[in-house]
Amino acid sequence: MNYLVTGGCGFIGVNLIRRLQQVDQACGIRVVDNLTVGMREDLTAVAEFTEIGEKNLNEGPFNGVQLMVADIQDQRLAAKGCKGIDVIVHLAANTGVIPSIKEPRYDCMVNVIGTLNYLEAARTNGAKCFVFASSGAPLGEQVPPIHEEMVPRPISPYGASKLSGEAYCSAFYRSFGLETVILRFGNVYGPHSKRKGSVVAKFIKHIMAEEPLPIYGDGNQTRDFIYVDDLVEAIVLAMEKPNISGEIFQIATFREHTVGEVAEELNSLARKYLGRSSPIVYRDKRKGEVRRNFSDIRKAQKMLGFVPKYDLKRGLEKTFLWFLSLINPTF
């Protein structure tokens, strides 16, 4: 199998690239990434590549990791670089409420257009799969757990931008017989996240800072954190899964934690490995973020067959490890 993954510079990028050599050691797998936050490097800890242009663009079969350095709302080199694909994973995107409601116009462009063009170019090269990494964000405020019958009701630019790409898969499926899958992420983390803005990497690189851990609000916020381990699982699964195209699967753990309770945890784990603790300060509340999500999981038990395998606990201390094995490599 061929591959192509965007944004696999990145932090689940990355996880999953070294799972797929895990599965299929003979296949080929090109990464799509404008560098822009993942970076050479972070794909170099899990694989060796061979970086090309659209000069050296191989139109067939091919084994390896390549990395095409390219922006996907770049139309031309999407069609391009879909030649010979079998599977496109859409990872790319601009993250996160707060981006999105400073710049909602790029926040558009990067999520919907850049979508659109590797759906059109998976479309027009026979691709086999779309798998669409999209996230809670397009159901905005809902009383949890959420889930894939909810009507979305997004309360930020960036759930907006992710609902248009939901509903462009729906249309490739439906219009042309792509067969797309929507993977909505819960709160993930785990190791090979040092460039992630999110609140258990924020946490860590705080607490190895010996810096004070920022809860916006007052900590009682609830997310669904998956092990990126597990996330990365329920890919793989989409991929291989029969009669799963144009279904919409919420993958987390049907667990609620707070944004407090995470923080609590991972100074208890600083006070296990560092013989310290960071204080927790409170600030104001930002806006366009919901005050509970985690999300009912029993479609993607049932149709996928997946099943999480990491409690928080477990997951938080992994990944504490792997941060902390960035500065002592005795960990």
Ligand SMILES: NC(=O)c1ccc[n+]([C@@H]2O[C@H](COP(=O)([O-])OP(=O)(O)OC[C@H]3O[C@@H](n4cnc5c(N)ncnc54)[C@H](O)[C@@H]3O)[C@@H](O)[C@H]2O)c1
Second form
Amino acid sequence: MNYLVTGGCGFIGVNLIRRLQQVDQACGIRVVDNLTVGMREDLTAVAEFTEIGEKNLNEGPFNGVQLMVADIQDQRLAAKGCKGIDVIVHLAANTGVIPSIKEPRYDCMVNVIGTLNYLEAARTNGAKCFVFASSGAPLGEQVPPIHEEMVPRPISPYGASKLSGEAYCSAFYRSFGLETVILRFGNVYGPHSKRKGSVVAKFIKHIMAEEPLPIYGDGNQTRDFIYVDDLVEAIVLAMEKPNISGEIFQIATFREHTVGEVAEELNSLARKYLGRSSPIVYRDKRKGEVRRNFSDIRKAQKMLGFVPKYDLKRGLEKTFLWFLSLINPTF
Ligand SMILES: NC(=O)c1ccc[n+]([C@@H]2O[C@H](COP(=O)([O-])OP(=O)(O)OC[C@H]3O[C@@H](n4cnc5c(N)ncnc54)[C@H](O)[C@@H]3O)[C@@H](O)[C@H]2O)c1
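Right, the form predicted on its own is done; let's see the coordinates for the form predicted together with the named molecule.
Starting with the chain above, the whole complex follows.
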């Protein structure tokens, strides 16, 4: 199989690439990333790769991992890069609520036009499957657990742009028969997240730097935290399962944990491994952030056979130890 992973130098991308190489050792994986967040060194941590440009882009099957440094807004490169590709996993995005509030137009260009470029490229090159990374953000403020039947009401430009990506995936399946699958990820955490500003990665970085842990609001806001290995397994299932095209799936754990609980658990790991902990400081609640959020994953369980294996405690410990190994390789 030949895969193309947009955003493949990012957090979820590198975890996915590592897993794809385990599932199919003879596969070819083409990464498209503009290196605004993920870097070459992030990809190097999981795979040996060859860097390719427009000139040496082969159009047929290939083996190993290739990196094409490109912006997904580039329609021409998208069309060329998708030649000979069987499966596209579209992860590249302007991620997060806060950047989208700062620059809604840029968020739209990357998340809407960028997605359209790769859907068009997938369709015209005859790709067999297109997996789209969405999130809970399209749904906006809802009474949890959130599920696939809810009417989306985004409260941030990021939610709006991801909803638009979902809409194009649905339309490309129904208009052209392109086999798209939409996965709405919960709050993903795990190894290789050192560049992330999401709560788990941020708290661990503060702990390592001996800094206080900032909580926006009262700490009782909840999220559905999913360990990255479980998330990546859901992506692999989405590629493999027949008869799921055009479908949306919530990919999370069906469990609600508060941000305060995460801070406490990480502090207890800090006491265990570092013999210290970090004080918690409370700051003003941030705009556009939903208060409670967790996902009903029964559709993914039933149709994909998706069962998350990690509980929060075990996942946080594995993540904490990965961060620790960056500063002390004996961990
Ligand atoms: N991490 C989470 O908790 C989470 C939750 C819900 C949804 N998602 C979605 O999953 C996907 C992957 O998230 P992640 O956490 O790995 O993010 P990430 O920021 O670590 O990775 C995204 C990668 O995309 C690249 N990129 C950004 N803009 C690009 C552009 N215009 N052209 C080419 N490459 C570009 C970045 O350089 C980065 O390497 C995103 O679509 C995100 O919205 C993530």
